[in-house]
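Next up: a single chain in structure tokens, the form predicted on its own.
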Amino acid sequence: MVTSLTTLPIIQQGLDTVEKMMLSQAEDYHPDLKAALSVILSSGGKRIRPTIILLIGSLLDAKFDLLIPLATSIELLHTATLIHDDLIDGSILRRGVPTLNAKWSPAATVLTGDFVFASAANMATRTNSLEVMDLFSRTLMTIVNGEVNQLFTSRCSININDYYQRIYAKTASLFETSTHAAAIISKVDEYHTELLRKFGYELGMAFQIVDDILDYVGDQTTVGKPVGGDLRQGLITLPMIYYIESNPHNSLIQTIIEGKTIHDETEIQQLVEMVAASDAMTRAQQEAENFIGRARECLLELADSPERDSLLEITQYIVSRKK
């Protein structure tokens, strides 16, 4: 649980209601479809995007029946997305867990983030509503490109404009259809419908520079994976391209500027412990701030209530959170 929501009983019964839907898709399917996705969802999960839409929803007096739908297919395309990082990726571990990919072949492993993504767009369906739809599949588009492009051109990359558009492709487009559809499903006005919108977006963006911090000085017991795993793909995050800025001389940034991927360990070890001192840290933290602020003024314009008091929770708890 992200936040104390226990004090909202409608919002915790929801998300209930949203596990268990996640657990059933495979119920009348391949036995090894239904205990590998078992598996992928009792590794746990913050479950901020269904807990965000759910609140919203109850907020505007949304179709309950209409938004564990939402909520149940924002979270399993989430989770198809990290079956098909982590395999991409080479992880081992996601939440102190071995990855599905750890354990089963490359070719089940695809295809079961397959089907949890076929589960996703069978999900949006429920919602009865061509406009949710629509946007849910121009996000799974908007993901897969910036995936396309994280592979092929932003290898040791150390533009700030292609950082950000990197970690909307990867993160903040989600919490922002998160939103954005909530707010579609509560059949709420123009100006509310680009407010709440623009909510997501913001919040998704800190959320995923917090994730890049955490990448340096995070602890691998709690974040769940080894520090400085960014580095060693030749993803160059917020936080490098501040320290990269202010060092611009180091003989390892010099590398990295020429293009070129650090793989000794040794050294990857050494960089990481450097911009983890550094203000670099700082800086990053503080443009995690300036996002969540904006977001926070978004819900501010919003009507007082439990729900936007549980909304503007969850920002402190984006930019605060260690894992």
The other form holds:
Protein chains: 2
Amino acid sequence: MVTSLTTLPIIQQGLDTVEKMMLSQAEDYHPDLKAALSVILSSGGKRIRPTIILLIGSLLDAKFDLLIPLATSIELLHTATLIHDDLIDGSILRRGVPTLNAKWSPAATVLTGDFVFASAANMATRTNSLEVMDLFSRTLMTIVNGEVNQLFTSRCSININDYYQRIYAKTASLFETSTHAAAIISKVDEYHTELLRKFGYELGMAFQIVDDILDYVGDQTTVGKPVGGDLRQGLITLPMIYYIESNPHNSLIQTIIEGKTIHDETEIQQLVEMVAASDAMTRAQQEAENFIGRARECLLELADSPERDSLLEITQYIVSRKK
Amino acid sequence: MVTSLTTLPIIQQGLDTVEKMMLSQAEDYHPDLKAALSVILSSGGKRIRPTIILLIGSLLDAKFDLLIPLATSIELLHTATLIHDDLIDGSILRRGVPTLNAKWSPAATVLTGDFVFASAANMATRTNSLEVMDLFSRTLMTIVNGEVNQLFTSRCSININDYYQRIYAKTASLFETSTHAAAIISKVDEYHTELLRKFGYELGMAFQIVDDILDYVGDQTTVGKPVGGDLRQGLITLPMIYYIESNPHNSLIQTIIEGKTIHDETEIQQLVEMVAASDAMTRAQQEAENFIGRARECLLELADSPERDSLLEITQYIVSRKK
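Let me have the form predicted in complex with a further copy of the same chain next, following on from the form predicted on its own.
Then the entire complex follows, led off by the chain already shown.
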């Protein structure tokens, strides 16, 4: 089910191992946990974080027996946050496949998420690095704090700084930790460690902006969930922030500026179409490309290599993807 | 709010520091997370795990700057499991105080639990021991697996081995990890590490059996929750297992043997009273004391010291407590 983002055989082999290690986490545990994990993992996903980790580690000559647990642990952490996230949002579809939340009771969903968190933490210990463990746990604190923020505070916030903080917590923090930890495992100097941390940060910010763009213009059959989801939840993302800047007097926009969530489905569809047809989309796309530009600058400081070429292709993929 | 289980000043000081460190976890995060953590921690609890960890570490000359994070991390892990547990059970009271679940939305409760898990993991990294991190994450996997088991399989199981496995996962595993990790941090030899692991195991098993006894005979105002809670959830604990052995033909018992949960409140009260008045209580108490006896044997192999005396008192407290 995994569509590979790289054609390098050593990375593809590594990704196969990561996939098997993720699946094997529940092997000695309750059959329903095993079944749940298998359902979640089979829904695919592009495994972009493990791919980047393996590419960076391979480029920097890291030991694969430390790199594979790191990649596995980060993807498990990501998976665990998605499980709880879908429960919290009440989402019933992800990547076009019913969420665990749609099929299981909330209790079982909470516990499956907890189990995947615990396996992620356990896998992280196999990196033999307390620094990685520290990064790993702090990132989880940042992600959860961001979700609490979204739950209690950020609804309908149209402040661009709030938006950047939100997408950092939600997405860029884990990208940043992925590339930072890959550098730590590779034992490169401080300069390159910081360079790679920054690469992950810029990449993650771009990734989330593109996700937010696709929530307006994506094709439901490709993206795997209906458009307008953010707006429906009262979340104001970059395309809408730009749209509001240019069209502050529209009556629906007034409702949003007043901090109210729009519940009428016709109005939501109308707003989505207005934003999607406006120049806010080009501006948001340009902003994603600015982040990607800075990510590419980081890469260009690394040695020319097949891994670097693959990473450059991934930066291109991130801003041009349609799902 | 914390009733100290020891009078040793160095341990009391250590416990104060643990309390402050727990509270400070959400300091730099969302005010609602901070408020939630403060509510949960102010509901008290006897801090038995941190007390035991500090006593063992002090007895074995461990460094307090490793021991304090260990004690804090274990109590945070325990707290996080309680938060999700109350949500899953739908409990509205714990220690006589409304649970987070009773006051907050399920989403906020899930996220608060996740945040506390993450801070527990972060605190565990400060023990500077990958072995402790490994134990820590595996224990969480065991605890969650036990809860999944309880959710899907164990309802109404009257098998005594199932019962022991269940209370190991639920309680003894974290006691075992507490004492095992305290020994690891103290860098004692393999024999003593194993001895202390075993001490924690026996203590934890006894602790849960007594909890299960109190669910039949406890005074609601002292225990902080109504009696019969386990039975109401379809959980068959040691007192009931012994009662069934002696009274297999009672009609309500037949219902339980057939694997059905009893929902009628009058029947639950009737069963609780029958079990509470029977010799099943003495037998269960005796079994708790058998575990405590083995725990004491472990302690008697350690050097005579004020810490050992305190630990011996705690073993006594565990089997004689009324809440």
